[in-house]
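There is one chain below, alone, in C-alpha cells, taken in the form predicted on its own.
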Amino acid sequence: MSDEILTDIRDGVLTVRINRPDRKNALTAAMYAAMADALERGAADRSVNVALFVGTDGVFTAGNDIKDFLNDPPHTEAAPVHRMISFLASTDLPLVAAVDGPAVGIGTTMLFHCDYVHVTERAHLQMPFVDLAVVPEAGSSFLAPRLMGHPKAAELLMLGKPFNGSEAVRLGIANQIDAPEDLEAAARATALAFAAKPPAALRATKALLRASENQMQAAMKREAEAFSKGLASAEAKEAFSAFLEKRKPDFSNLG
C-alpha cells in the first residue's frame, strides 16, 4: 500500500486516508489503484461496515494529478480511476465522506455515491471537468441535475463554478457542517452510526435506495466514451498544457 493512501481498519470502520499533501492530495493513477485495492478488499471483509474518507492537513484532494493523468491517460474500463468508480457506484459498503479545503473534480463528483457527508464551511469544491475540455465523471452528469435538479446542474458542470459547503449542504450533496477541528471526528461517529447497524438490512437499503443505477451505470458508460474522445482532442490538448504552463488557455484558432 503506498503511503500515499493510508488505511486502518478499527470498530467496523474502514477508513481510507489521502495522503499527498505536499500535492494538496492531487490523485494519481497508483493512488486510485491503492484507493480501489482497499475498497474491494474492504467490502469482502466481514469485519467492515461502513467506508470513510478523509484527506490531510485540511485538504480533501485537488483531483487528478495532472501530469499523472497526461502520462497515463484512463482508457480503458480497467484503468484504475474507472475501478475506483465503479465500486464507488455499485458497492452496497455504505460510504462517509470528511471534506475540509479543496475538493476538486472528483473530489466533489465522488461525493454523489456517499451516504453522509461532513463538510467544513470552507470546503472548496467544484467540478472544472468542461474547462479542461472533457466531460463529467462518476456519473455526475446523472446525478446532479437529479439532485438539484437541471439549472443548478449545468451551472455547476458546464460552468464549473466553485462552492462552498454550506451551498454543497443547501443542494443535498452533503449532510452537515463542522468545524474543521471537529471534521473528522464527526465523520468517525457517523461512521460508528453506520458500523452498529445490522449489516445485511443497512446493505439491503442502500440497494433499495439506488432503484435507478442501471440509468446510472449507462450514464457512466456514456461518459466515459465522451471523456476519451474528448481527452484525444485539440481542445483538450490546449486547455491541459495551458494550465501545466500556467496561462489561460486560448480555442480560438482549433478549427
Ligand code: COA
The other form holds:
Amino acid sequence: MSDEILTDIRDGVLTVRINRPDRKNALTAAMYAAMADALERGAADRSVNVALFVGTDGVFTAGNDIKDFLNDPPHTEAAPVHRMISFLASTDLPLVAAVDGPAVGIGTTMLFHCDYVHVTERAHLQMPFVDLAVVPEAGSSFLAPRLMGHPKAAELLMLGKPFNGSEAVRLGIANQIDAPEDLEAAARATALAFAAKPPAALRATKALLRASENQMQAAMKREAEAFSKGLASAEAKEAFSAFLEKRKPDFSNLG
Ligand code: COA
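The form predicted together with the ligand is what I want next, because the block you gave corresponds to the form predicted on its own; please supply it.
Next comes the full complex, and the chain you just saw is listed first.
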C-alpha cells in the first residue's frame, strides 16, 4: 500500500501525493492513515513549513473508497479518516492543494481547510453525500454555507451538483486556475512562497484566521454521528452496491 501515498520533504515543503490512479485515487483507510501520519509528523518537524497536496495526472481524488464504505466503514473517532479530518481542521500548518480532474467527496471538502488552492478548468468537484445516503463531513456543513451562503451550499450539498474549476474560484473554494501542464509547478511555487515566510508568524496568522471557527468542532461531531448512522443504513448499502455494480440505485423497497 505504501506507494499509494507518496511523501517527500524538500525546501520546507511536505508534498503528499495521492497515488492510486487505477481507482481514481479513491482513499482507503490505510491511505488516510498514511496521510495522517505524514501530516502529523510534518507539523511537528521544524524543517516543514507547509504541506502540499497533489494527485496524479488528471486526477486529484474520487473521495472515499466506496468498497471500504461497504466493507470496513469508519465507526469510531480513532478511524484513520477522522484522524485526517481532525488534523485538517485543527492544524496551523499552512496547506496548499493542486487539483486537476475529479475531486469528489473529501476531495472537495478537504479544500475548505486549505490556505491556497490551485485548480484546473477541468477540475470536477462534487459533494455527492446525499446520493450515497450519507451526510456532509469534514466540517463542510458548517464551512460551505459560511463561504457561499445557504442556497448555494444546499445546491452543492443536498443536490450534489458537480462544478468545475472556475466555479470553485467564484465560490471562494479555490484561488487560481492553471493549465493542467502548469498546475503542479504553480502550486509548488505557492508552497515555496509560504515556506519563505517567518514560520512562527505564519502559523500564528493561520491560527488567528481560523479562531472564529471553533463551532466547527461541534459541527464535525454532529456530522460524524450522522455519517456513521448513514453508513449503516439500508439506503447507503444500496447506494454503494449500485455504484460498484454500475447500476442506478433503487431506494423504493427498503422498508
Ligand atoms: N471508490 C471505489 N472505486 C472507485 C471510486 C471510489 N470512490 N471512484 C472510482 N472508482 C473506480 C471505479 O469503480 C472504476 O473501477 P473499474 O475500473 O473496476 O470499473 C475505476 O475506479 C475508474 O473509475 P470510473 O468511474 O470508470 O472513472 P470516470 O473517469 O468515468 O469517473 C469519477 C470518475 C470520480 C467521476 C467516478 O469514478 C465517480 O463518481 N466515483 C465515485 C465518487 C464518489 O462518490 N466518492 C465518494 C464520495 S463520499
